[in-house]
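So this first bit is one chain, no partners, the form predicted on its own, shown in structure tokens.
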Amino acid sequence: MLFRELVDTYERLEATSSRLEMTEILAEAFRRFDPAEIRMAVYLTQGQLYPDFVPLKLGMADKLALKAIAFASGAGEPLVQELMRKEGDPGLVAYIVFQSKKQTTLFSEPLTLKRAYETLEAIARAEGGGSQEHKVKLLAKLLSDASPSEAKFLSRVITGRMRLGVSTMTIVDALAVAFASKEDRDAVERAFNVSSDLGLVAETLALHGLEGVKGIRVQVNRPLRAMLAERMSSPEEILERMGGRCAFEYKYDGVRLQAHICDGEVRLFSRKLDELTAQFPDVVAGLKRAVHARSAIVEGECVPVDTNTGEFLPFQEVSHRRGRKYGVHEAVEDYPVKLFLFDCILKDGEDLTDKPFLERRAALTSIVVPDETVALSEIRLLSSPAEVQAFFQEAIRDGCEGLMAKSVAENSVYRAGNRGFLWIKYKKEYRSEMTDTVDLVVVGAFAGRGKRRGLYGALLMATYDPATDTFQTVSKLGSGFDDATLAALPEMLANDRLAARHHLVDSKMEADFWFQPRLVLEVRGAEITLSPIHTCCFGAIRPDAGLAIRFPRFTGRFREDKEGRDATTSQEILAMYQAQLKRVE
């Protein structure tokens, strides 16, 4: 299969903002494309090489890239340079100056689907003295043997930002479009859900069609996508909800971890699936003590503690645990943590997510013997909202967020990668101001003024909303950030940065700059109201106005653990505007 075939498809993808038309353009393709390459034209079309959960990714640096695109095109450094400060997109500045050249004395050999990820693997896998330069050397080899528009998705998916706009449900959408039918997307997304391979998934279906994707099972070593919960602001409520009687588990103020155990060797797993094993050594050492079984998939919250006390400590103290790559026992030492298991995904082989809430915990009691660094998550069964409260201030008192309900209903299934009403959240009583946080995605900025002369002034903040796939702003967010923050902001969003608005954001304000949807930040603000000027939740309450954030601020707490698509709902603001007692009819 040549290169060429998947850029045509990138081309026709990148002249549309349609999710509809994107499906059917993905669709075509997929079942024009050899199954047995389809799994790298899925991964490339993710902007990546391999699944999310292994650890060697792309994301060649810009210099490095703009190197070899002078290189290769004998255009020379500086011209290369000055164009990227004007187009800020390697690949446009790699489609201009390879299209400058007459194209026939560029041809080598054919590029193949094959050899360009061949060659984007080496790339990725360069290390040690004189990587950069072979890096250099392999980059500019290929893009030698590429036509500009292949140049142009070369140096985009070589530096992690492909622009495409397709989102991961998008390619599920066009896989079973492809190779079975809508009515069967949703087999094809569990698939996803529990392997958290969409290569797999593709190249499963292409081969085996819908039978083989549905054998996709948990499977330890291949971290399966959160279950998630919806939040409601009362005891009666969720109680009306669950049926009269559910599981009320501390809710913990940490980072989500889901562990791998396998012949006594454990792995763990971010909430986004970045292997985090190295920077817990203690939780590894801790599981291995106390999960009794020879392979299982459990989840918990790991949680920072002040060892002389036993009291928890604020989240930001696990923070510092996270991408270390040095002083890593130091960092135990200085920042000791304790995960508090909660869900068992797997046991001996045997696949729990379709068995109810209860057998997976008793599942879980079976095999973990509780100590100092790994415990049980605390849960009752309750049926009153008396019973309910009471808890609840215990596990304030206790430092905890206050509580997740869970279902205990036959239908109780661990839904990989779902939100739904199975979990509900119990954080706060949501009265006419607003008390609990909420997490953010940035969309956009605007350029600062007086002593943020230079600098973002403010952040324009949205919603998801999964029904449409869409970002839905919210708020301007200028407060809370300190001057150090304010001064990294720029670079921590420099790769996020585009040239228009990203066509799946929903915003009736035009930002100074716009970002791929992707930061998320914890905010916290007075109440929520109605605005003209906001998407969020458009039309709910009244045809002219949406949902707002009034007075928000930055906590200083920046979800690194969650992604775009991860941030707060739009319907659960919509829930928590509902639960004020001061609103607007």
Second form
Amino acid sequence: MLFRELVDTYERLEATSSRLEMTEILAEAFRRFDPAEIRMAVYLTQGQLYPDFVPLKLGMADKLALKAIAFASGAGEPLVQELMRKEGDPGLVAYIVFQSKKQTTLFSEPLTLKRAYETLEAIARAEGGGSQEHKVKLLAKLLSDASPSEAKFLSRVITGRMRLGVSTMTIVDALAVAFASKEDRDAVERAFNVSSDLGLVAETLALHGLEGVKGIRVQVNRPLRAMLAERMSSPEEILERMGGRCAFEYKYDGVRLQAHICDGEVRLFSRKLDELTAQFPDVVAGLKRAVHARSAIVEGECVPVDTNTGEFLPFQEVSHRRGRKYGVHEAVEDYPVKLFLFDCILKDGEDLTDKPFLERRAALTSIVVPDETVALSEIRLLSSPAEVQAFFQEAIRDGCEGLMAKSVAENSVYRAGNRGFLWIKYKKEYRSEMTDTVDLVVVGAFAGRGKRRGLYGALLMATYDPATDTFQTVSKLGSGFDDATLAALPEMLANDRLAARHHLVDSKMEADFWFQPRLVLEVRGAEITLSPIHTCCFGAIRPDAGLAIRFPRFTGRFREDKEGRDATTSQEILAMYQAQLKRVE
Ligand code: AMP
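Return the structure block for the form predicted in complex with adenosine monophosphate; the form predicted on its own was the one displayed.
Expanding to the full complex; the earlier chain stays at the top.
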């Protein structure tokens, strides 16, 4: 298959912002693509080389990519760098310089998708001494055989800036339309949620159709997408929704871990499917001791504990472990943790995702012998609001965030990758004014003044609205940052910089800088108010106003485990606003 076919599709995708049109363009392309190569095409469309859980990532430094562009086009580095300052996008730079080159040079042989993909793979894999020059050479060679459009997308994908505006779920829609029908979308989405591998789903569909995809099951050492919870504000509401009776568990405040255990080996994955095995050798050893099964996938929340008092410590203590490559052993001693298991997704090779919750819990209990590192979550089956309230108080007293309600109905299956009412979180903020935190995504920033000159003065923060797939602004965040964090922000956000507002960001404010909605910050506010300038739930309470968070403060916690779309939803803010009102009345 020629790389041009894929690039033509990208050009068409870039020309539209309608999700429906994107779906049609992709579906039509998927049908045309060679089934043996569709996997590569899907990963590249996602801006990556492999599924999320494979650690090898694209992301060549701009500097190196620009070097290769300069070399392959013959444009020279000063010109390329100047264009980069102007355009801010290596893809556009490549497009411009290759267009002028093509007027004087003849095309060489056309690029195939396989060659493009394999070269990108070789670049991503190159490491060690001399690897930088090697990467530049590989890319330059590839670019010298590329058309301007091909060079544009190669330069974007290699620098981690694909940004076609195509969401994972749009690719899922398109795959269903291309190889089955719209009605079969759920089966396709399920296959993605249990495998976390869109390339595999595409290839299976293209080769074996819908039946093939229905056969995709949970597998050890391939993390599945986490099941998520809805939120409600009173025990009465929760019990009513759950049919009068359900399980309640402590809601621990730590890091979610998905543990894959097979023949004595243990691997740990985060909620975002990153592998965390190396950061938690103590948890790995604990699971080896505590879990008695040939193979298993179990899930739990990992919480820092004070070994002297047995009390939980603030969540921040676990974050010392995240992203650490060195000093893990010191971290294990300085910040001991305990894993509270709450689900069993696979036991001795059997996929339990279709089993009701209590059956999965029984499976979990049957294979775990708890000890000081691995425990089972506190759980109770309750049916009266008073009992729930009492259990909630116990949870708070024991340092938890609140409770997780879990349906025990026949249909209480493990819904990978889904947020629904089978799990409902009940957190403390609904009991009082806005004392709890929300997770907001950075969509823009304002230039700093005075002491903050040259840095960001404030960030424009947004909630996520799943109904419209947009990010709605809810506050301007300027406090709670220490000097080091303030100084580090421009660098942290450098790769997310956009020339204009992201098309999914709904804002009435003009920020000085705009970003890809990716970085999620935990924010504490004093209260939620109506505001004419913020777009969160605009019109929901009053036709001319949205909702805003007053006196927001960064808590110091970057929610690295969340993506833009995992931010607090606009509807959650609305529910919090309404709960406040109830309190005031
Ligand atoms: P939130 O991050 O506020 O959306 O709440 C959902 C998270 O709570 C899950 O992703 C888990 O990391 C965490 N959690 C803590 N305790 C439990 C529990 N008993 N059952 C399920 N999730 C839990």
